[in-house]
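So this first bit is one chain, no partners, the form predicted on its own, shown in structure tokens.
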Amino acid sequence: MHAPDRPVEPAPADPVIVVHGGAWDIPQRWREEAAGVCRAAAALGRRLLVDGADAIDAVCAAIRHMEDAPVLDAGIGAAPDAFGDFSLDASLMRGSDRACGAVARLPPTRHPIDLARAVLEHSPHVMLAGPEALAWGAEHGVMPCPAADLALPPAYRDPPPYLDGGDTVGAVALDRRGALVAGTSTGGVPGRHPARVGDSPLIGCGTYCDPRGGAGSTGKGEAIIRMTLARAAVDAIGAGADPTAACKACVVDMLRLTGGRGGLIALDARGRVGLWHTTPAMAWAVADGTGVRGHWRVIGRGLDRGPS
């Protein structure tokens, strides 16, 4: 009598994480530092994934690292609005069940991504906004900080690194269980109207993730919102596009249809990475089984050149 066949366990996925530190025209003196922060964030996320952490832990850790970097516009170094005040946005989405959490127009806090995670895990709502959101976050360990904690240190003030770019940070990760998570955090566009909300906290625009893939957007927020850019990239991946081809098609379409420039990172369920931008620079990094790599540029000003 033969023993019944046992179900075959799927092979564990090879963990991958891709991050970006914003896309526009990053001032020359800050480009290498921005890329270095991204490489360190990706390396941190990959170490966690290799040790068995969930994708959500890796994404949040990578984004927290970038929120602590004055050279990037998220957390420390956030851009002040037209009145000189700080407000912060973030979002997080889990692919397996499409659970998501987002926060908008937060008063100063060091790690907005932590509050987005708290919303995902503990709130019946998808988005919370304003001072009341941060007050709710205190129940889950997310506390306000003095506005001075977000101001650029003296070494970064002339010119500010985000003057022509670096408006968002983001990450997408695939863990050993094959789960995908995407997240985004931003300190906002410098000089913006204080009531403005951009793409970063809007699910489908700045962040999107489902079982097919995950994506994160950066660049001109109003154009990204019009295109629901992150969702468009994942839909293209779901239709069979290679992640880089999907990212390229989406940002080129955005430029053609709206005049808005930007960038995308993406990751599919097979661990294939996508990167593209139509801006002069985009800080990024990837960490996978081959190591950690990253740069401040994926393509130049043209639209027909591949990753370099």
Ligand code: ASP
Second form
Amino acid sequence: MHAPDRPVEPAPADPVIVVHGGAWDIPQRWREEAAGVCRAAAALGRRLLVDGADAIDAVCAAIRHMEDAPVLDAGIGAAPDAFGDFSLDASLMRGSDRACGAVARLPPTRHPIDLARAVLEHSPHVMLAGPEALAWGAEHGVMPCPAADLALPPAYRDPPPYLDGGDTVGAVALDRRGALVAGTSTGGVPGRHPARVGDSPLIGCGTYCDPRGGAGSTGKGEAIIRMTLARAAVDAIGAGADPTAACKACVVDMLRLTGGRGGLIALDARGRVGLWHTTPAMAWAVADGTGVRGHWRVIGRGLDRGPS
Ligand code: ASP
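Return the structure block for the form predicted together with the named molecule; the form predicted on its own was the one displayed.
Now the full complex is given, and it begins with the chain already shown.
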């Protein structure tokens, strides 16, 4: 006797999440803490994925965790602009249907990634900017906060973790159903022009994801935009490159062609992880079936600093 026909379901993927906490010259004093926050964020995301959560939930939970850490430049600990004000950027992209949500130049709010998610899920638009974006978020439970809530606690002020740049945060996850999502959140680079928009909220630059892979960028935003860096990494993966080779080729190209340094994280549809940076440090972590690992630079591969 034959068993009744059943729809054939794809074998569940072993979920993976990779996160970063910014690629700059993280001050010595803050490197271990930055890496520890990344490991905790990746572990949190992986637990959710193992329990069956969608990649979007894991990416948002990992980024919320990093937004709460003063040692990283997103949410609490955001770097102020030249006027001493906070303005926050975030973006999120789902690979399966290329749905995107991005927010730029937000007034203080604790979790900019939540607003990017609300845009992805509830807005007909891809990107909302400025105070009106945050006002719209109230309909979806994303509220403003006092600027003081984002300020560095006194123990983090000397030197501030973002002394040399920013410590933008990002995550890419693959869930059990094989779906990919990438996201990024930042307080921006310290002392920037108050009207500057960096790469982090720009789809294709700070964040990109399609069915072939997902990627998140960090580092010199102006260079990242010129290279459409996250899209370039996913294109390289789509052309058959191993994700780490793709990340390396893209950040080394960026340095060669623009003089800008940065870092990339990536995941392909098989769950292979890519990591590379041309900056002295990049906090990162990966959580997969073999456990959680992470550091403040990419270990064991050296650093390709490109031409001097
Ligand atoms: N890329 C971000 C920006 O330029 C900064 C960072 O990655 O830390 O705004």
